[in-house]
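One chain comes next, on its own, written as structure tokens: the form predicted on its own.
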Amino acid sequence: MDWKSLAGYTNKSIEKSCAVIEKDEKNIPGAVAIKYFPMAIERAEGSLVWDADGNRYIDFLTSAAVYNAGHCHPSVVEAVRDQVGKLQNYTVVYFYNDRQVRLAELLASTTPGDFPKKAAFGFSGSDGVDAAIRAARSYTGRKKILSFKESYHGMTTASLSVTGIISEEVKRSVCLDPNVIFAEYPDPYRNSWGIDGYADPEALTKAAMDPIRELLEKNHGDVAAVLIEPAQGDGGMIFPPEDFMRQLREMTAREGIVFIDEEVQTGMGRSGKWWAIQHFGIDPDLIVSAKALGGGMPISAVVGRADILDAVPVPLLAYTHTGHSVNCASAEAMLKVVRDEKLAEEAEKKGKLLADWFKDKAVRYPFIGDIRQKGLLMGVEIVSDKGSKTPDKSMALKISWAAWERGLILITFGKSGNVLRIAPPLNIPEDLLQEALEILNASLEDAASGRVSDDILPYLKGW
């Protein structure tokens, strides 16, 4: 794509970024990316990011919900520097290292459930999901995994097989697993049953649970695990009715099915609690964490029931760099920052402020269709008509573009690519949060008044 032609649609200097983009497109496969704006990130600190041209941005994406404590948090940076100067890593497949032990102990103390726990480590949410599936199948001796339509669980072959947002055509060609079955996630705003789940959560819960019971009956005795996001992230930040999650947990416990809580995007304080599953008052068997866990370093964890993780045959949870010393040091520092700086409480307070702000704006802008939020897990659905709830991806992209032009990183996601993804650092300072709201206010007006040209839409891939 000729990104340089975008110079005609913005007053920003983007020449240096476009030079990087030109080389990127020459050397990097397109499948790596879902690009939005012509910006090459050069440095970041706290809640701010600068591109190669020196343009400054407030970060409402945090590298896809990675920097819950902001970029380059001093405690995380210090931990990484200290560890990399002593020992980068030595494989724990053959020997021992206290770094992964310390991290496992700390993680176990944050997770719900009064039972013996262990933790296994990898490098991304994708391999964390893989490991959890491996553990469930090893423990139960069963093969099938129940996942949900419009879910997102990763890009390795196994995690892609349980991802519901990828087309069936793609799955058939590259990641077909005949042992995955899908159910509909109970979206209170828009679902196939035509139920208003906000007004009648009981009816939505029943409508969602009935086909799940039928699926389990049809596959009786062969379902190893239910894999679920407590808020369906890339589906558009969808929160199910509380009773749905409780009934699902009761069913898995009765049937001896492993309940896997996939918290790659939702954990580490972002929801206003350590783990989003805690909003439902249930204890999962396994929790998968990544993204924010490493404070910017690549690490994943599967933490939960020791008997389930111990069922995996040796060495099927081993990688050469499992429990990588530097990554574990960074993650340990990050966990302490979340705990000591009370970032879950910060997320709860700031998330309510943002949700109230958008509710107020929804009176003025009828394209704001739904506002979904727990803590700073947040999605704002953009529609062309509130009655029909018709998704309006173009308007959502225009709002994002206007925000980028004014200095705010804001992108879209969701089943139809029409949901604004609100994910600032949990510790974003009040002055920057207010500045971001001023930018958002102007961006909504820019898009609503037609000041954002349709001509920019082909440049914004998005979900």
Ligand SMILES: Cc1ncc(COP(=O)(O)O)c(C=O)c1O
Second form
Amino acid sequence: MDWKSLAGYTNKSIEKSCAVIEKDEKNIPGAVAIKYFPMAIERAEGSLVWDADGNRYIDFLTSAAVYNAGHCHPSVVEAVRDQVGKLQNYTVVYFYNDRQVRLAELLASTTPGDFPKKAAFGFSGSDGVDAAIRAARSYTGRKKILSFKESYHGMTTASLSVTGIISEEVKRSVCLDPNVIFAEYPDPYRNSWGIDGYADPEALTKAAMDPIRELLEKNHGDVAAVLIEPAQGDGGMIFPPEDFMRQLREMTAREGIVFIDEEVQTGMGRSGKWWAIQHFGIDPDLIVSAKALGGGMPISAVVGRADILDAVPVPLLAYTHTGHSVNCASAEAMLKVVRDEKLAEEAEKKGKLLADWFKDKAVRYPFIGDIRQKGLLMGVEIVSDKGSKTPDKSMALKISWAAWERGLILITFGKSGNVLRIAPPLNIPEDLLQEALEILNASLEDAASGRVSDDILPYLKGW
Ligand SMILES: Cc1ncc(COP(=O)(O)O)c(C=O)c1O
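Mind giving me the form predicted in complex with the named molecule, seeing as the form predicted on its own was just shown?
Now the complete complex, all chains and molecules, led by this one.
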């Protein structure tokens, strides 16, 4: 990738970033990355990020939905500093440590369900998904996992096996777990049944549930878990009909199947509630959390029914650094910030403001096809025309590029790579939100009026 040749397409100074990129390409394998812009991040604070050349950005990505409380939140930083100076970690595999116990207790108090709960910790969303699968299989003595097409669950062997958005061909090349079955996720905007799920959620629910019933019948007695994102994140922020989730929950309870609520991206207040599953009024058996949980430190958690987690044979949840003291201290501080600063309410308020803003823009720009939002879990789908709903990835990338040029980090995601990913910190200050909207406004106009050259497109890989 020759980022330097992009210099002619941007007014920014990017020399220092390009020097980092040159060395990165020599030293880091390409499979690590889906890069967007020629930007090496140097520092960050609150809702702002600076690159190596000193360019300033408002952050509408938050490191992929990690910094729900903004970068370097003082309470989180203080908790990390305090812990790292006292005890970095001593393995909880052999001894005890109150950090992970306190975190487990606090985390369980935020999750739905009135039953005895426990929590097991790891380091990334991917290993959290692995652990939940392990627990479901141990508890039920069954092996199959029902997952969803276009889902994203991670890159460890088990979590990649249940990921639907990576092609079968690519997955086959690395020998995955064959005991996974995939069902279609009910996307109200665009689905294989041709149903307008906004106008007729009952029809969409029925269309999605019928094949799931058939799959469960065909694999009767062999399905350990249903693994589902309450909003498909990397699939393009898709919200299923409420009744679909309720029916799915009822079915798993009836069949003795573990319901795993995968909230790696959707949790910790981002949806306007602690956990996105709370929008559906159901109690999952297990919740997987990561990303925002750690406040910037790497930690995952599987939290939920104690009897399910206790079914895992010793020592199959034991990593040397599980329940790492510094990560737990950071996560505990982060949970308190979300609770005490009422970040879910902030998300609710700001998400509504953003959705109204985009609805207004959709009148002017016919390429805004669908606006999906709960709190600050948000995706804006870009299409070539509203009637055919044909995804327009190029236009989406041009909007992102124009935004980057003007100082806003905004990328794309989705099964067709054409959805603007709107994920600012939940506590983004009013003035920065307004500044971001001014940038967005100008970026939509840049892209619509052809001011962004097609030449940049081959450089932006995107999803
Ligand atoms: C919904 C979801 N699950 C799992 C993961 C994997 O998490 P990690 O990259 O921390 O392993 C991600 C990461 O983007 C995600 O969005």
